[in-house]
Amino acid sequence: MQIFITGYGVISSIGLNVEENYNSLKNSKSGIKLTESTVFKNYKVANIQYSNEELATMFKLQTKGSRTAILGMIAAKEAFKDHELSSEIRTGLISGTSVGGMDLTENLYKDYLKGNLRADEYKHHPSGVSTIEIAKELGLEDCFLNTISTACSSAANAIMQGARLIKNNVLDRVIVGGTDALTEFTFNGFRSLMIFDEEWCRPFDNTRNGLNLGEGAGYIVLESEKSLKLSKSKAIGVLSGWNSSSDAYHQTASSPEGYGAILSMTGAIEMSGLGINEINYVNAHGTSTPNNDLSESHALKTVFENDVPPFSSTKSYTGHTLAASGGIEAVFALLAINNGVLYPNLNFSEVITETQLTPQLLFEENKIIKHVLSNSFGFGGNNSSILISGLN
């Protein structure tokens, strides 16, 4: 049973829509920069340069919500823009997030300490509320809704759950992906883990020293063949494989040998029925942390038997957008396939000593890209890989 992809939408520090994101990828324009904001002052983050109010006005949003919800509304609306609701098509929304409405809550708490209590605003805090607010903006309030929160693998797991629901004839069409906003809570949390780099992140580089945080949202629309016939939507790709694993090695670190990553990548490829030599590009998780990139490098060499296809981490453009990363990178995978391109791994200069792997260093066009493997690995060893393919 084929699961078709019929729409995509994205917002990140490198663009407010699919076209802007693609142009930034094409021109090696990173969204990671020093910021003047009070919270992140003098640190390099990949934030979107508009306030909640400005974004709501620009995109004519009718639903109030946290920044996480607002970013999700923008990307999900772009993904779903050419689709119509129908009683004949069972439609759902599955959204991943890690911080939910924390951006509002932490400011409300500061106001509370000053004696200003606005208790009703705390309703935006729970992760699931952002999904409800996105659904309301899309007109999907009476449809199946679910929220996934598995740290950095959230959006990838949302995509997989949507695919399973279609495969098992529970739904016909699902908007899937994830959204996360930059918050003081997140920023200080990663600094406390000592995996936040004060310089530009350098995925898969021997001198890598940590990640740069980002914010954004990315969604794709999955449809069954039945739904495709009813909706008359145009397929732009196929979700051909997916798999998740849990190595349970450590609360935050991946196993040094990449066992969980090996299982998720191998499982996704086996599900697709493809051979390892048919994978044309890997959009790696590539957080630029010492542990992840070494672990993922070992895993890539094991899965592809030392003949690793072109790979890169687009987090060198967008920063690490946490729960949103799998959704954003699914959009980038579709763009790679439909435009025949490979994305460079920015800021790279020196191979990792132990693995000697060199990522993709140039933006290359006129490539035959039929199958892209996209990795999303979360805390606690929650490893998820999805395989996106072009149309036959």
Contents of the next structure:
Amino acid sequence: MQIFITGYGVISSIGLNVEENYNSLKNSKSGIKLTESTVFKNYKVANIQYSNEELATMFKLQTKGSRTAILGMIAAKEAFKDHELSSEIRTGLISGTSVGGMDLTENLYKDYLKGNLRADEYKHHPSGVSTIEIAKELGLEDCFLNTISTACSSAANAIMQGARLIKNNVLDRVIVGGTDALTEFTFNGFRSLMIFDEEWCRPFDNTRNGLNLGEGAGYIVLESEKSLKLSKSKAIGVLSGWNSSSDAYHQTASSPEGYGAILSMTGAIEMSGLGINEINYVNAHGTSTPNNDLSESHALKTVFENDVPPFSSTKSYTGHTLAASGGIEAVFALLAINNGVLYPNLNFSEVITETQLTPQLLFEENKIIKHVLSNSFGFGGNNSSILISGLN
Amino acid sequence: MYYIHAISSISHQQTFDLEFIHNDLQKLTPESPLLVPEFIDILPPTALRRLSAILKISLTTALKCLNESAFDGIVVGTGLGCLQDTEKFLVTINNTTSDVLSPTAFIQSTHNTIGGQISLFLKNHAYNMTHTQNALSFEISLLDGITLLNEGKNNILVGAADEKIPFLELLNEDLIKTDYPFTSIATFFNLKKEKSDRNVLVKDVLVLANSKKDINEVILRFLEKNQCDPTNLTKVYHSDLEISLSTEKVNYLDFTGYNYAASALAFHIGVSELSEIPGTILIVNSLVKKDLGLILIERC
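Switch from the form predicted alone, shown above, to the form predicted together with its partner chain and output its structure.
Now the full complex is given, and it begins with the chain already shown.
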């Protein structure tokens, strides 16, 4: 049974829709910058330069929600724009998020700690509520809704669960992906872990010294063949493989040899029935932390038997958008396939001593890209890989 | 078929380490404490020092469900996640002026810390998932467990956990509006294709969100789909709802308290009951209005 992809939508620091994101990717235009906000101190972040109110007005949103929900609504609506709800097609929504309504909760707590509790604002806090808010904006009722929270692999896992529920005949069509707003909570959390680079992140570079945080949302629409016949949607790709495995090494660090990553990449490729030489591009997790990129490099070399296909980390454009990254990068994978392009890994100059891998360095056009492997590895050892293919 | 093997809960009832938990249930009061075992006998000292309440009770109940082979999947549902550590880190970032912050609370604040701690403790490399859809998180996790069995996996750990922090009580009346005491709950169980001694199975599970449908109509259609005559139902456990079936009805919130994992504990109560006497039990969860979870369990 094939799982067709029939829509995509994205918002990030490099663009408010698919087209703007693609143009930035094409022109090597990164969204990572120093902001005037005192919250982020002197660290560079990849934020979206509009307030919640501005975004709600620009995109004519009808539903109120946290920033996480607002970003999710914008990208999910773009993904679903050519689709219509139908009683014959069981349509669901599965969204990944790590913070939910934390942008509102953290302000609520500031006042609460001073003795002033605005209880009503807490209603946006639960991650599941952000998904309900997105569903309302899409007009989804009486349906399967779910939120996955496996840190940075949340969106990839949402995509995977959507495909599995279609295969198991629970759903016919499902909007899947993830969303995360930049919050003080996560900013300070990552700062406490001391994994920020004060400069622009340099994934897979020998001098890499940490990540830059970003925000955004990315969703794709999955449909069964039956759904496709009813909806008459145009397929733009297929989800040909997926796997989620556990590194079981450390609560925040990846194992040096990338064991969980090897399992997830191998699992996704095996499921598709493809040979390792048929993968044309790997959109790496590539956070630019010393630990992840070394571990992922080892894993790539193991999985591809030292003959690693072109790979890059688009986090050098978008920053690390945490739970949204797998959704945003799934959209980038579809764009690579349908435009026949490869994206550069920005800010790279020197190979990692131990692994000697050089990522894709130029934006290249007129390539034949049929199969893209996309990695998302989370905190807590949740390693997920999905494989997106072009139509035959 | 989806059979329930080992099952374990920690709650404000006497549930831990008991073969049957349904006979001695007490109606909870706001003073009913969380009844925890001696963690020191079960968890290593480092875990005892570092882990918050939700992590301790989850890990402890999960470990009770071990069998001779490694789990093929670990699925966790949590509505609000690790609230204690989330609040701790929120307070820290507001009160600390220093540039150096302790990361422990942040690390343990993410929802997937529960599943992550279980996999780390067991050195388990299998599928590890965390679902968080408010009060439906358990039903969704159960559905994921069933899906894994359908995909050919066998030995699955499924569970749900949510913890109470004093902050939640401050929201009562304004936001949550409940007459039931807030509680902490962790329920984990082992789901397999093979029969267990207790012979209790999950017949079906339904998840319906953002719904305007009439609950009683959805229930009737659900029973019909499962070829279950309502007159053959032994009991209905529900979250303080008006259920029109003539079957014996029990409001499980009296025993679970207000908790997003309440239906998981109700599930354990039902499984315990069927382990003693054969029958069919329906669990109806609409703790959060507009959301509906239905679980049908059975022992022939």
